[in-house]
Amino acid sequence: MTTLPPLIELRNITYSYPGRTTPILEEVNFSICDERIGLIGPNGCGKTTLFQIIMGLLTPDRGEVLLEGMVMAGEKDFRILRRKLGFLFQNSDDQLFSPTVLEDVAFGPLNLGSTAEEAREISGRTLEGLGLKGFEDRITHRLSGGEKKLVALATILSMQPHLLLLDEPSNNLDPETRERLIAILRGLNQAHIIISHDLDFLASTCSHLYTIDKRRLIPCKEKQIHSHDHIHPYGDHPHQHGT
């Protein structure tokens, strides 16, 4: 029986910020096929940097990024990779740049070769799936923060990626939009990696948890993801439950 290679694999990734001698990430090894993974860790530990390396936006000092077993050797290869991955930025304003919602959501399909009619159909279907039917002609910069987050998600879902990289997707959302986003993510078929400090959000959307500790990416123990109200990043350590 032939075993398919992981969708994304990182081999011995080491990265240092320019001008610094100590790496932010060191000898990171990781792979994902169809899992739903949460990634936690303190600010500045390298979580977003890891996403940028996967997307080819940063070049590691050492190590390799592989897509379905193929080493990404340069920008040409990473352009292929980006067609299969969807990257949701922390700040939606960094992702939305067109005058209207429809133009933003249709941008990806058009770049992938869809006709204008096909892109409009795909965009409408994607928006409807996110509960945004009727938003097509809305002015993007006038949307609320939660609406922008959902439209930004629509811009990557319209390209039908195999893997979602979501950087703090629940950040600054009101409770209603947060619950709506949880329901959306649980209903999607795509694998995902979610960076978040919202541990309950990760518990609701992920089955595996990783953290970055001492520059390494390490899996957390299964018992650290609870099925009731919350998760703990270091479940063996003493902790208190807030009231």
Ligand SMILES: Nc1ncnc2c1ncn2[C@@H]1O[C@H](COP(=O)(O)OP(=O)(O)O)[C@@H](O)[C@H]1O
Given for the second form:
Amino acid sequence: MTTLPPLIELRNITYSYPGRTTPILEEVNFSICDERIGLIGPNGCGKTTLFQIIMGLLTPDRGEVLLEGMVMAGEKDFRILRRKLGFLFQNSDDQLFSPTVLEDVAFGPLNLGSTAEEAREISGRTLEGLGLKGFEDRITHRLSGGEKKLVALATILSMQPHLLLLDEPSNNLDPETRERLIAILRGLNQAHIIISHDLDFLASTCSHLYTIDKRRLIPCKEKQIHSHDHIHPYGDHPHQHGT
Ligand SMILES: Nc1ncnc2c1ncn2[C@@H]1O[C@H](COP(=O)(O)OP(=O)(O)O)[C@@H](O)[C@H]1O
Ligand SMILES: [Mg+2]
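Let me have the form predicted in complex with the ligand next, following on from the form predicted alone.
All chains and molecules follow, beginning with the one already shown.
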């Protein structure tokens, strides 16, 4: 029996921002196959930096990023990697750049070689899957924050990535949109890594929890994800667990 290599593997990654003497990440080892992982940690501990390294947007001082067992040796390799990974930015305005929703969502498929007709069909299907049917001609910059977040998600899902990297996706969402996003993520097939401070959101969407502690990425021991049914005196008010 042959075992498949991990979808993404990090080997001994150390990264320092230019001009900084101490690295922000040190000797990071990690792999993901089909897991759904939550990543927590204080502001500034290097979570977004880690995503940028995985995507090849930052080059580590030392160490390697591997895609399906292949070491990514340079920009040419990372271009292949980026076709398989979908990176949802923390700020949707950084992700959306076209005048209309359709143009934004069709951009990826067109870039990957789809015809205009195919790209329109994929985009329509993706938007419908996210409950955004009829949004095609909406003006992107006029959407609400929650709508922008879902459209940004559509722009990466339309490329059918194998792994989703979601940077604080539930930030600033109203409770209804947050619940909708949870339901959407639970319904997807892809592996994902979600950066969030929202532990309930992670409990609903992830099975493993990691954190960055003293510049190293480690499985989170203090907080464990578990699901439970419960009754409490505050009705259906939003509440946090484990904080
Ligand atoms: N381009 C940059 N140049 C120098 N320092 C940076 C840069 N980007 C981020 N940093 C610093 O690196 C640290 C980690 O940033 P980041 O990965 O964004 O943290 P997190 O996502 O965990 O909040 C922070 O202290 C941040 O200020
Ligand atoms: Mg961040």
